[in-house]
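Read the single chain below, which is given as structure tokens and is the form predicted on its own.
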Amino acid sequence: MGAQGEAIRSVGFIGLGIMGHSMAGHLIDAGFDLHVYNRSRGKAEPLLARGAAWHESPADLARVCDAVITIVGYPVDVRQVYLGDAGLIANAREGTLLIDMTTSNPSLARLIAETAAARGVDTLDAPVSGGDVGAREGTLAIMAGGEEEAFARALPLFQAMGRVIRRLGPAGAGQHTKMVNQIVIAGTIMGVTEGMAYARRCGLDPEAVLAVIGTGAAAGSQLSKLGPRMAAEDFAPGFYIHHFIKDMGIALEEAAAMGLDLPALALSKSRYDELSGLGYGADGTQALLRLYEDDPGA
């Protein structure tokens, strides 16, 4: 198996934090055999014990598989993983489908398939949203870039995963399309958690304010999933603030070469820097309100 076209069978994966790992597993649910490799082992034990096979790097595992996932933490992560002679493309069998899933920079989703197509493997851009909950529930957004033939071979491995699946466009397609996503949820966290500091600091309860706005014109998933975090004071990581300031960096860069101003993106990335900048660069996005606290450093 392998062969540009035929059905995928052996799946490796990559990364297997807080969403990767949650992800792989629906991937043995799903019948495929799963081949893994993370740069800490014990973050693999738990699916190697449902019948994972360990691999000790990304070109050993690229070498037994018909198609490689990757969800790592920054392009510079993706850009060592997949280029270079220890990587997934020059270890890769011709015909090997690889998708990469973090959150990247179009610009290099575009280097890798240029790199990978000239010795005969697929590739796609496959960012996904819906944090840890989407991952766990297996109801991820999955938007896609590259070809309509390596979409269609992948669509048996995102359908385990997601819920909503769409192929954008070519390569670079599918970073794009998460870097809007971005641009919108970092502007409604921010409006999520101005309200709920508003709602503490007049003396409301927070709780009761969600459940009769949450019905109303400010539904949402944001206003859903970190409302009632941010009313319990819990922000541990669905989503690490170090890798939000990472991916409204990219928005930035991009919006720039463009010649596209985007004042609230800036806006929010400010304000999470200066939250990381305190500390805060592992909590959950939710923490932007330790920001609107008397103390925020406390």
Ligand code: NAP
Given for the second form:
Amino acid sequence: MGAQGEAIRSVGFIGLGIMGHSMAGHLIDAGFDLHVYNRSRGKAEPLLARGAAWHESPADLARVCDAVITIVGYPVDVRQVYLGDAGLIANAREGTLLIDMTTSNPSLARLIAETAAARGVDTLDAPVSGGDVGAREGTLAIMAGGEEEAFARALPLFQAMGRVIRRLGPAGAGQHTKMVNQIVIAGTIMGVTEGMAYARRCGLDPEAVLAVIGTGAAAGSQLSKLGPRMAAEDFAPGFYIHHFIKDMGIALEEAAAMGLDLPALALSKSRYDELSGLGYGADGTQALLRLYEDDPGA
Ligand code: NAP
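Just the form predicted on its own so far, so send over the form predicted in complex with the named molecule.
Up next: the whole complex, starting with the chain shown before.
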């Protein structure tokens, strides 16, 4: 059993997409007893083949787990999985630890923490950074909000999936930190994209350019991860445009509520809205390069 103060053995995992399937796999490698649920069962099959147990609903899964990790798509999915009679909170045993790693609203993280606390259930908001590559390699940055005791209990789980792991404050602090991350990368990706568009237009070899500027003052994770994908015109999703638009929307709302104007973030969101309007919302964020082609809609 995983009541407060005891080690976690059985772990539920909900959301087995680009990020979740790799993260859940690391938990099996680390020796946890893994229970899974996903909206579509097909994505669970590789984990079931490795010994994970399938459950038909979040409620069924919650009843048998010491801890449950979620990394679904949008705040509306987080609400559906956590709240209401069929949600995790209503069906978890007292002392269960629920950890949401979705990029979601800070205010929703606080609501979940308060609702869960009233039932003796612990929660953390713990979004991640590092993308599909970080999830696959178990090197994610994990930014958590919640009680210190809950964070301490979650550490063995986080250590299986991430490298830099920090608690930033109470419930909501993880999501706020993730918003800082998204604000930074919004501007950075625009810079990487415009650099690559310029390199292509003036006839330089983009890969040769990346090999040299990737070691200088322009070096950084967006340049090293997205630059080569742009050079190869590989627009397959590591991080979906529609998720990035969701994140920038949350950050703009939170900033507006604090009276903070973020014009670079607003510009980035408007560029991605335009790209999504052209039908490219399921591409990866590197597809921003399309807007610099002569006919982006073609
Ligand atoms: P994804 O591939 O779309 O995965 C989300 C998974 O959650 C899908 O398998 C989906 O089921 C499942 N799901 C959604 N709503 C559900 C619900 N109500 N009940 C059960 N399962 C549900 O997305 P992702 O790229 O892994 O991203 C997941 C989250 O992490 C997003 O919030 C994203 O912003 C964030 N994030 C992504 C990255 C990245 O680089 N990819 C990096 C950091 C953070 P289906 O299979 O049926 O669609």
